[in-house]
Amino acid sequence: MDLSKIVTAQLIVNVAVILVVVHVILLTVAYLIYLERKISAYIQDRVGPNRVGFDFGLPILQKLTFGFGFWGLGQPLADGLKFLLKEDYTPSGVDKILFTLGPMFSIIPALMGFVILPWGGVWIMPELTLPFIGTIAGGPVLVAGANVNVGIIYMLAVASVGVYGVSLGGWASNNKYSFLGGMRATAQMISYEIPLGLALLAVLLMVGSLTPERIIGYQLEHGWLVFSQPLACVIFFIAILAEANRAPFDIAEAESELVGGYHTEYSAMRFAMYFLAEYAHMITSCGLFALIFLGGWDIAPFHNFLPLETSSVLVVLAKFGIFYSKVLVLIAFMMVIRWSLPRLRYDQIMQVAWQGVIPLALVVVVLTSVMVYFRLTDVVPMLIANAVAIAAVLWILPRLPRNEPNRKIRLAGSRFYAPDGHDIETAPTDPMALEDRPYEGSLPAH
């Protein structure tokens, strides 16, 4: 068998990208936890983790690390050791097999979605000779984990599977709070997959391709889609917040209502897998957002400074750095949102989806279809069309009938919401209470 026909240049690059990016994501996830603690501390006027270094307090390691880590940079490693050494407790009455499979079903899809992202663009690989295989022909290869024509569809399919781990863990825990958390996650996923797909459909109508590299190529020619599709951009970002169970959409764990939600009964590494899955899902979803709306590895919105195809490894690394920097900025923005906005109620989240985001996403799809039909897909016409759509929505919204389940009920004798025609006197009537100087005013006049 001639292995040189099976082991192609693209296959070698795919395997190398998967191995590298998986470890980069795992390392990033560890320090995203540190970053979130620091951001929350800054917003809440605290210091945050600043003591644990890479020496873990051991004299031998202190000499080797020269005390490095005074910013608390060893905190993620200490957290990882804590999860490894804690007791992996399994409550009585749980389905042990499904209880263990739940975290796995959650983290595996989170670590699979990134493979279609073209981190480094197209690299012209030189001819390569490997032992036992032979000579491998070089040529242009896509620096991604997988070069597939339906990359966006693959990403959506993998992302939608992640909720099974949450639902499975909530159901298998034999805990009513966990079960409610899993049910909430399922309902939220069903609700926000619709606007996510519609916002993506509006973009695909303009680009005309499901291939990630062609989406970047379109933005290199016409500018980033965040300017052409601002409404779809906002809808997509709201949807990925909800898909990742990030505040203000974190109703699946809702500590103030459900103790810890779907992971209430989990501890040690099984809990850590849920924790890691959330942050890995943030990386994948922000990578998809950067690909679709921020030009991927493109550094400027309306001008390309980097070649589409290059034989330089440094240019490929620069593209990867630009792409990953956009992902980290988006994640930091998600963290700021978490520590700035309060959690929405379950009914409010459903109302936002079905009465707000989904109708608006349908408007965006229809608007984009009309603009594509008349070939008015440049930045300025699309921006004007989006502005008109926003103005129309703001004009129609106050005129729609509203259902207010939490409206105030007028009560007779109420100081704050009395029935019409009832005059409620709340000021004091006793002369002593009306006197500015009650003691002196009560004395008899001489």
The other form holds:
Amino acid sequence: MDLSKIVTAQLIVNVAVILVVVHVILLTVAYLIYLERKISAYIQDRVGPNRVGFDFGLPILQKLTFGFGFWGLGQPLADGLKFLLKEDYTPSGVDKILFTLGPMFSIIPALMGFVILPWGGVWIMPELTLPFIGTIAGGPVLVAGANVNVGIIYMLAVASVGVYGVSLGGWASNNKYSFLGGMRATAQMISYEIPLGLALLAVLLMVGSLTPERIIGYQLEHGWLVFSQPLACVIFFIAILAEANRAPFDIAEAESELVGGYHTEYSAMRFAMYFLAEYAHMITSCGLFALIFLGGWDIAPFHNFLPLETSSVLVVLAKFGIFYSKVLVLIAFMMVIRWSLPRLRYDQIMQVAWQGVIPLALVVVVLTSVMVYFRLTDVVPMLIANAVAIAAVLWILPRLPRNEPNRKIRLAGSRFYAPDGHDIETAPTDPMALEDRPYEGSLPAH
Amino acid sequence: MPSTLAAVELNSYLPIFIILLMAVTFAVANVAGSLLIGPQRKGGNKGIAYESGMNPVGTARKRFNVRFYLIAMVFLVFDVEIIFLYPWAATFPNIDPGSPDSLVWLGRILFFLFTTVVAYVYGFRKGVFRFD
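Based on the form predicted alone presented above, generate the structure block for the form predicted together with the partner chain.
Let's see the whole complex now, leading with the same chain.
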């Protein structure tokens, strides 16, 4: 076997990027949980985690750090340690194999998706001499985990495998809450895959390529796609929120109705896997969003300061930093959304998907394909077309046929059930209950 | 954008296998590590499913609402359609706009999308998209 055929400059860079980015992502995930707790604390007028430093309660370390708390930055490490040291319990009655496979199926695709993101753009690599292999010719290489020409399709494919983790976990747990949560989450995730794919399609129609680096190249020339595809951008963001099971689409683990949803029965590291997967999935999908709509490593929307190809490592690192800060800003935005919007009901979520976002995404695809046919893909015509589409949809919406509310189901015992000759009571009829008065012993009304 | 970067050979998929191996190792090692390091204690009622403190009634392996099945079917229709659209989307903008081919390509795909709209309307009339 000829090693020098396989070990190319591209492969070396790929492996290096994978090794770096996996660790960066895992560390970020740990601190995202900290960030989420901090953001929720500030929104709810609390302080949030601020006690755990890096001493972990050990007297020696406490002396070394002078008892300083480090603003609670040790919290993720302590959490991780606890996940590893607590009991990983398998309840009786679960399907043992699927119960273990569930979290694995969740974390593996979540960790695989980011591979195609072109973090650092194209780097002109110098010639390199390695022991045992020989001289490796330099040249332009893509600073990404993998340089495949079907990058976007790969990402979609990998992201949709994550559904298995949720549905397997919910099914295997033999718990009704888990089961319901798993079913709901599966239905939700597959439903929102369609608007995700369609919004992506609208963008790819303008770029004409599935290669991630080409999408950035297009945005360098024509400005960021968020300006020329605002509708697709909004649809895509809604879809990635739902794909990552984030609020307001977090019925999968709705605490108030389903205890914990599909991970009710999980503990220790298998539970942590689901959490890691959720946050890693957020990073990957926000990375995809930044790549497609926010120009990847580009700084300014309509002027490119950074060259497409560079031989300087510093520029590559700067590109990486810009890309990653965009991802972090998007994630912070997702977290603010989580703590400001109420959770949607299951039927509302499905209606948003099937009667709202999917037809709208189809409209965007048709619109974009017509605009591409007439080669009117600059920012101003696309903005006008989007505005016209929004106006047309708003005009048509009240004129479309609507589903009548469901009055056919008469489950015995439910509030929809009334015996013959009786009306359905949806409000209290007792005059005592209708009267607005404080009950005995309570404070008088002021 | 140099054309050499448009990787078509199988060699460029090698990093994906590397990350697959890494992800599998990470998952298996973490689960196994927690099982090995963590304590293991048996208990009488410990294995009962947690359903908000109630004693579970029956198992969770029950029949479930057929609507989930309907969603899966409709999802298949739409997802297969999207998969067919991707190669088209990657080629269509690169066709010369003046050529008659371009109009044919646009017309065909609009017809294809129209068949999906028909399927959507059928599903809507049949009540597939009702979830209440």
